[in-house]
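Heads up, the chain below is alone and in the form predicted alone; it's given as structure tokens.
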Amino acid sequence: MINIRSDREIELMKQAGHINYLTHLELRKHLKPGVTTNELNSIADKFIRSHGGVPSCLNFEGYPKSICISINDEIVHGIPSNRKLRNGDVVSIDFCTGLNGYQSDSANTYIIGDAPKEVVNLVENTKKALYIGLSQIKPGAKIGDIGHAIETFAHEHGLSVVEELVGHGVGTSIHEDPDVPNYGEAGTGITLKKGMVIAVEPMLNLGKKDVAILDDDWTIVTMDGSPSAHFEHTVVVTDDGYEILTGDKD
């Protein structure tokens, strides 16, 4: 089922995606060489807690830690442990906050240190498909505009879709209706109406599309190796448009 949420409810979600952001803001404070991935997931966890939210990945069908940090060819779902980062790495940070019972879901992606040229433009087209996407929506438009017009830009710069994950509705749930491809043909799907919350998620691979499962049954890998960059916000539909509840572009 997809729900239409009241402005009560948009204000709630608003309140736990600023938190989010925050966490965000937070974290990138401590992006550097030699900080492990469960540092940074202590460093999330602490700070939400601190402003009232909870972090809902943790223990989300089973998933054990508050934070995915993915990193290089790992796509999503990364899981927190002792691994360090290193210059040159790509780095995905990706979760969800509650807050009264609301959700809210983002994701960015960071290059540490230095990194090759393409790798560079990997992550800045990855950042520039969710907002070609986002810039779709609207009321009376249809999912499929958004896929649509993420993977004609992914594919003008030479990236590959992951088609295997896709966006979500967001509300009381962390994963809700409907699906928000990042690929498909414009003018098919749901229409959207205001009121509806979605995450929009572009996952973009320097390869190939192809995927695999790491044996801890959450890590989400590249098929060929190639790194892969994932942005995400979760956005209200409005009346012209769409107001982003995670965040602003930055």
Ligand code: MF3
The other form holds:
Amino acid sequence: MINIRSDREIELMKQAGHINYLTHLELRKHLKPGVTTNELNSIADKFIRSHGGVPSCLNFEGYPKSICISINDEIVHGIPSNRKLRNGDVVSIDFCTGLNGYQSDSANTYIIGDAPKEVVNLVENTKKALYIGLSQIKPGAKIGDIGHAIETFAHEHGLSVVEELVGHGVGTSIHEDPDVPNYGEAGTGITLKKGMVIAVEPMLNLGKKDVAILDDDWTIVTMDGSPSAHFEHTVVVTDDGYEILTGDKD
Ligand code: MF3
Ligand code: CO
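In place of the form predicted alone, the structure of the form predicted together with this ligand is requested.
Below, the chain from earlier opens the complete complex, with every other chain and molecule after it.
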């Protein structure tokens, strides 16, 4: 079932999304070689709670930490640990924040220091792919329009699209209907309506699209070891387009 959210519910989700956004900004200050992913997890957990929010990845389907940090060939759901960030790492930070029973979900990818041009392009183009996907959103558009736009852009830039993981509806739960794939045919799938809230989250790889899961049963990696990037926003369908609930254009 796809929920249509009232103006009041959207206002609450915007408040949750704002804390999520502020937490991303806080984390950015600490992204330097030598910081451990556990330290970043703890900074985010404290920051979210001090703003009255709930770090809702923690214990979600048994996930053991408050945020996901996925480095280099890790695509999503990397578990914070004693691993230290190093110069050249491609670091995706993805997490959900709840407030008053409503959820928000967003992700960003950063390069620590310098990386080869092709890796910089991977990250920049994955961010662009998110906004190209979002630009399809308006009442009457189809869910497939989003994935088609993302996939076309990715392929034009020599990047592959992860298919095993998809975007999703967001509401009182982190994961609601509908699925929002990052690939597909334009004009297919469910019709978007005002008040639907979805998370769009392209995951693009520099190499092949195939993925594997690590022994921790969470971390998804590229099969060929190539780097991967991930950007995500939670948005609401408005009268004539969409509004981002998890921050502004960064
Ligand atoms: N943004 C992630 C997703 O949509 C967050 C899931 S929370 C986790 O898959 F705890 F399961 F990682
Ligand atoms: Co998500």
